[in-house]
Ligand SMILES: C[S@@+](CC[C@H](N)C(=O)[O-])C[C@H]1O[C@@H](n2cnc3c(N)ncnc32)[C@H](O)[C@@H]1O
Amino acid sequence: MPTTNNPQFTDQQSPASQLREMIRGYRTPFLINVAAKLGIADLLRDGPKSSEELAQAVEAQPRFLYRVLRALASQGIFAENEAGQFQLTPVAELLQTGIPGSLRATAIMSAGLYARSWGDLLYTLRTGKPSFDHVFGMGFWEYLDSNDEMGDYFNQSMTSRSGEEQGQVVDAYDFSGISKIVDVGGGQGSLIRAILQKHPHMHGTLFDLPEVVQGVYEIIEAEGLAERCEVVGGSFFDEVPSEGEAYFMQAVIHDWDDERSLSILKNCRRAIGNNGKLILVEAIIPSGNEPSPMKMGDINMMVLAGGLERTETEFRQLLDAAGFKLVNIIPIQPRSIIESVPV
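Taking just this one chain, and keeping to the form predicted on its own, what is its structure?
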């Protein structure tokens, strides 16, 4: 799930100016959300257009749309030229659909489902329950399962975000002594496919819910990995496939509270051999007042699904309770590779 960056202030700003800027920080995400929903960046892909042209294409009021685009342009998202037309900027280009690293789906989710959940943060603080459930009348994952449009946006958002991170994982971790990996909760298999593509000696198993992995085998076959990659459907709360030498989980554990995370990890411990490895790709919350986008991301997990980002100490304690010992941490951005072994 996405995180929120901390604002950066200049030394000349007064405390009041800094606080006002933080208070007013809600405005820009909603402007971006509207532009993303309307597909403005896609309409500008072939060149500049006036607000009148854009308004006609998206069935909006021209003057109102102009004011929204002018405000966005003041933030570096789109730019107005001397002819009064709007055009893409490097930032606005990321709101296009169908491009590598697109953030359009993230923009739609962030000022939609996520913002509405943050708006009832007090409910979470008082009850210990995700405010999402209170706002939408059902759990986060249940909602995504029941709403195809938002489910698609969420999957697009996660895929966009994980692409760069997966490249870092493949480059940073030493896979040389591993012949078989199991990607637990691996979604569409982008991580395991990247690993197997780089390491032809390896075999792997992609494991996720049956409805999640449906259709993935065709992708694996098209990439020439069918003989080296098995696809298995199931729930990691019940059991995970056995006989893997290394068990990978990318951004899975942070979705769940300690009790449910421990259940997942214990199932991995039962499946893994005594000489196996467990590799988590997760954020590690820094100590003290050090700025970290993951400290805001932690609140996102709290209000959406009751999950959390963890400190190194919390990971050690959780892994220890599941029968693992944390032996190595490899920092990547924005997460870390956390390697553990059975004890």
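Positions refer to the first chain, counted from 1. Take the two forms, superpose them, and find the largest set of C-alpha atoms that agree within 1.5 Å; that set is the rigid core. This one's a predicted model, so the numbers in the text were calculated from it and none came from an experiment. What changes on going to the form predicted together with the ligand:
Once the rigid core is used as the reference frame, the Cα position of E259 differs between these two forms by less than 2 Å. Core-superposed comparison between these two forms: the C-alpha position of L103 differs by less than 2 Å. Positional change of L88 between these two forms stays under 2 Å at the C-alpha, relative to the superposed core.
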Second form
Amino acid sequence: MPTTNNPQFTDQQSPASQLREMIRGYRTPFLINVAAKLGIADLLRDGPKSSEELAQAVEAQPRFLYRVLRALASQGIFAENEAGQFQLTPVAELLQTGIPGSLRATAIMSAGLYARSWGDLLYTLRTGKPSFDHVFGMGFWEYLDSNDEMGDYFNQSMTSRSGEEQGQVVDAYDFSGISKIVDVGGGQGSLIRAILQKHPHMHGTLFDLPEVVQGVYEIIEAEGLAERCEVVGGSFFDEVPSEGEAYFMQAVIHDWDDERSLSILKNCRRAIGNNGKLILVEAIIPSGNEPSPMKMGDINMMVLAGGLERTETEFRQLLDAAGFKLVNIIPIQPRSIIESVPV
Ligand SMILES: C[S@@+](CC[C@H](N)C(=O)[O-])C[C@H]1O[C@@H](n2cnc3c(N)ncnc32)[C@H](O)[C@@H]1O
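Please could you give me the other form, the form predicted together with the ligand, since above is the form predicted on its own?
Zooming out: every chain and molecule, the one shown earlier first.
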């Protein structure tokens, strides 16, 4: 039996060294988080700076900031040059604000709201309820709605994440015969915008909570899609827009337990005509000990919103109960395209 099935480690590392590294795994995310919050990468955009200069700009203690940056540099995030100044590295560049593929918002969310909920995982195990609610005194979606700054970071982190995925969806899925799509829980519309850009004959509707789609219309207009893309605000627990031929939901169903997921899927079923399609973009959890980042993502769903990542069998059962039949799975990374038709 191999010592490890975690690809981060080699069989040459002793079990104690592997476990110690995993136990200490929380450290780097907190260092990245603080650098992201302080906007250090933005300050280094125009060239190297000393920790004193940086400390002055971000109102931190110079010697302490130096130690944080030195620790980050030991991981390849920023580098200290011979003059004792810090500069960007290819990894640190991704912590800049507003660049394509920026991971700054993700770093702020991960070792921020998410980590605080993970810290109370035991509460979830004992009660079956999301620890987020216990820590923050309200539900995850309610919190994002009531906190503009965190709501914005969340939306940015989703846009950045789906940016990596949407290219694969656009390339892997056969859109022939579809002229009208609806993106349910589409966030800032990165998926629907990518699909409409690639298929100039298609029209679409972006649907998400009113506060999330607010302001997205300007992006759609700026991309020249205003004529073909409608933006609708509302809750998928009430209803979803009708008249689409294909309904996409990317990373939505995993946010909810079976009961709530069923209610969303049934609303989609009501809106979809008999010849329509439902396309989920979700992770499929592999069986057994097979490593998968989504087995960790599953715990995030558990502590934040009471959702879960599902196995193929679980998807089949859920879709079946909502009046759909799963007909095709197209694996992409890290999720899959799960195509269903109404029955
Ligand atoms: C994990 S994000 C995924 C966003 C987008 N599909 C993507 O992949 O980037 C889940 C989305 O569901 C939306 N959402 C949550 N509750 C909703 C509701 N009741 N009605 C409509 N959308 C909702 C959130 O605002 C968020 O944009």
